[in-house]
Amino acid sequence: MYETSKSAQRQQSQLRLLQSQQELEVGNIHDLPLPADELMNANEHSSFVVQTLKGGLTAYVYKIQAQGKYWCLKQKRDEILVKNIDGQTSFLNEIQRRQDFERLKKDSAKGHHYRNIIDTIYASNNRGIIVSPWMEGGHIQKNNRHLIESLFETIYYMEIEGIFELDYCPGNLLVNNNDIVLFDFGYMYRFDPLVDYNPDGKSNPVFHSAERYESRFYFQYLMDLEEEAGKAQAMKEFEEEKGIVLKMYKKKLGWLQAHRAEQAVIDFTKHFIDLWELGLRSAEGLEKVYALESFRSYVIDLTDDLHGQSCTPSTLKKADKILTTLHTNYDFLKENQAFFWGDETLEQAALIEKYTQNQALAQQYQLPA
C-alpha cells in the first residue's frame, strides 16, 4: 500500500541523507533569538520556555520568550514516536519543505500566495531545531467557509508548485485571525503535478488533496458534529465544503490543461469534479457521496494510525463506524466500488474479520494520554 516505487525512492534518499550527517539548514543561525546550544538543550524547565505544547510525535514544541518577543521552538525528539520510515525522516522532510517555501516566499510574483505558510527564522537538521515566529491562535476545532476557502487556495498554489501535504490533521492546522496557517511539514512531499496524482506517482490513486483533508480532519469533525448537532447539520456543512473543494478542483483542472498535463492526470481530476457535481444536484446524491467518502476516510485514517502505531480514542470510533457499515451496508459499498488496498478482493465475512482485528490493534496501539 505505502511501498510504491516513488515513495520508496524518496525514503531511501532521505535515509541516505540522514546517515551521511550532511547538514541541511534554512535561514541564518545569527538570526536566532537565543544561542543554538541553549535551544538544542531546552526543556520545560528552561527559563525562557513559556509553555510546553502537547503533542508532537516527531519533536517537542515550546513557546519561548526572547528579545521581547515570543517564538516557536521545535526540538527533534531523540526517539520519534511514529514507528515507520516516514516518521523517522519527518524532521528532515520538514526542513526540506521549509527550504522550498522560503524560496517561494522570496519570489516577488509568487510570495503572497504562501502567506498562510509559517515563516522560518532558522532550521537545522543536525542541530535538531526549527525556530519560527510565534503565531497566536489554536488548532482547528470548527470549520467555516472562509477557513476552508483559504486552506484550499493555499493548497492550490502548493500543488501547482509540486508540493503535496499528506497530513491535514488538526494538530497541523492552526487558526490565526480566522485563517488556517500551515506550520508542520513532516509529511509534505514533492511531486510532479503534470505527471503524478500525488507523491506516490500514479500507483496510489486514493490520495488527493480533498481526501487528505477529509481523511485526516474533516470527517472526524463531521463525525463529532453528528453526535453533537445531528446528521442534518453535518450534511449541511459537508455540502458547503464540497462546493468549495469542487471550485478549487475546477481551477486546478484549468491549470493542468493549460500546462499540458498527462491525460491520465487530467482524467483523474475530472473524475472527482464529475462525482461531486452529480452529488450536489440532489439530497439523495449528496447522501451517497457522504456515505462513500466517510467510509473511505475512516478506513484510510484507521490504516494510517495503525501504520504509525499512533492510535487515539477517535481511531477506535472510526473502527466502530467501519464495522457497522460493513455489517449493514456491504452491498452498497460493493456496488459503488468503495473498497481499495486489497479490500476489493475480500467478501463481507473476511472484511468484518479483518477490521475486527484492526480494531483490536487500534486498542493496542493507543498513544499515552
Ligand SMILES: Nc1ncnc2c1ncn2[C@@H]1O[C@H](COP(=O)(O)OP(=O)(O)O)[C@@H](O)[C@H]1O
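Whichever C-alpha set is largest while still superposing within 1.5 Å between the two forms counts as the rigid core. Keep in mind it's a predicted model, so treat the numbers as computed, not measured. Residue numbers count along the first chain shown, from 1. First, how it differs from the form predicted together with the named molecule.
- Hinge assignment between the two forms, with options 182, 326, 170, 240: the rigid parts meet at 240.
- Hinge angle between the two forms, smaller rigid part versus larger, from C-alpha superposition: 10 degrees.
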Given for the second form:
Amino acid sequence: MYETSKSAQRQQSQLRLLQSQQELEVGNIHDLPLPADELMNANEHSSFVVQTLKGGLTAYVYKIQAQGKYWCLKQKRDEILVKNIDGQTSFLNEIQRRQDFERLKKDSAKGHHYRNIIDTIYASNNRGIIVSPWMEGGHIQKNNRHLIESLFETIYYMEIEGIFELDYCPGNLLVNNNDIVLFDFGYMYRFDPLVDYNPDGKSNPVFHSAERYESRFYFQYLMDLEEEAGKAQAMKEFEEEKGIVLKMYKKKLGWLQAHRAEQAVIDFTKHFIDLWELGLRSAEGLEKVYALESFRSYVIDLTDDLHGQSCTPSTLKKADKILTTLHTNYDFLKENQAFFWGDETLEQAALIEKYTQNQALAQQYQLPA
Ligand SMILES: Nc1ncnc2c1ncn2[C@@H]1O[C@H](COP(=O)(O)OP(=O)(O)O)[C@@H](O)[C@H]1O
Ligand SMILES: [Mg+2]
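Switch from the form predicted alone, shown above, to the form predicted together with the named molecule and output its structure.
Below is the entire complex, every chain and molecule, led by the chain shown above.
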C-alpha cells in the first residue's frame, strides 16, 4: 500500500520463500481433527463443513465439525484475489505469525500474555491449510473498558516481541465471552520495536497501534455513536479509550527506555503521551484531540477505501466530514500539523479540491449494498 524500503524488503523475502516452495509448518499434523487430505480438498458441500464464511479474498474460510467440536479451516485459494504483493503473500504471512505465536505461547514465562491470540492446531503453507479452534461469539460491535484493555494489553505484548498488526477492522476482532480474540494475521508484520515506528521503519510515522485501531474501527464506531446517542456519549467513550491507550503507551515507553530504544522511537511514543495527557486534562483539550484524530482516521480510511475501490455510505460520511473540517477549521488543522501523505504541501483550496474529487470517487466506488 505505502511502499517503503522496509516493507519492500519484507515483500521480497516473502516472494522468494513462496517461489522456493519451502514448507512452513506450525503444530503437528497428527493433531488435526480430520485427515489433512480431506481438509485440503474441502469445499462448501463437504459433509463436515457447517458454514462457509463470506469474504475471504486470500483464503476460503469454513466452520467445520469433527470429533465433537467446531474448528475453523482456512484454505488457501489457488488464485489469490487480492492483486497486490501483500495480498499474494498474506497466507504465508499468516503462517509465519502463527509460528511466532506458537513459540511465544509455549514459553512458560510469557505464554499467558498471548491468551487472546487464537491457537493454531496445524498450519502448512504447501498444503495450504490453517486449522484453529472455532471461537463462538461474533465480530466486535460495542465497546467496553474490558475489551479495549484486553486488546491493548495484548498489543503491548505483541509489540515488545516485534509484532505489529495493521488491520484491526471489526471483521478481524472477535469477542468471545467478553474477551477479545485476534485470529487473522494476514497483515500482521514484524518490526524492530527499538528502532522502527512500525513495519515501514520510520518512513510512515502516521501508523501506530492506537491509530490502527482507531482508523480501522474505533472512529467509525464513534461516528455512528454520535448519530445514535449524541456527541456527549461519543466523547465520554473516547475519553475512556484514550485513558486506556495512554496507560499502555506509558508502559511501552518504560519498556523502550529500559531497553535503550533509539531516541527517535522514544520521542515518537512520548509525543502521543504528551498529546493525550494534555487532552485528558479538560473537556476543551479532549475536543481538540477528538477533532485531530478523527480527521486523521477519516482521511486514512477514505484513502484505504478508494485504494481498494471498496466504498460504503460510511466512506461518504467521512469524506463529508473531512470537507466540512477543511472549510471551517483549516487553520486549526494546519497549526496542529494534521496533514500527511503529501497533504502537508497543499494549501486550503487545493485540499478542498482534492477531497471534493475523492468524494466523487467514493460515490463512484460504492460497493453493491
Ligand atoms: N477461529 C475462528 N473462530 C470463529 N470465527 C472465525 C475464526 N477464524 C475466522 N473466523 C471468521 O471468519 C471470518 C474470515 O476469517 P479471517 O481469518 O478474517 O480471513 P480473511 O483473510 O478472509 O479476512 C472472520 O471475520 C470471522 O468471522
Ligand atoms: Mg480478516
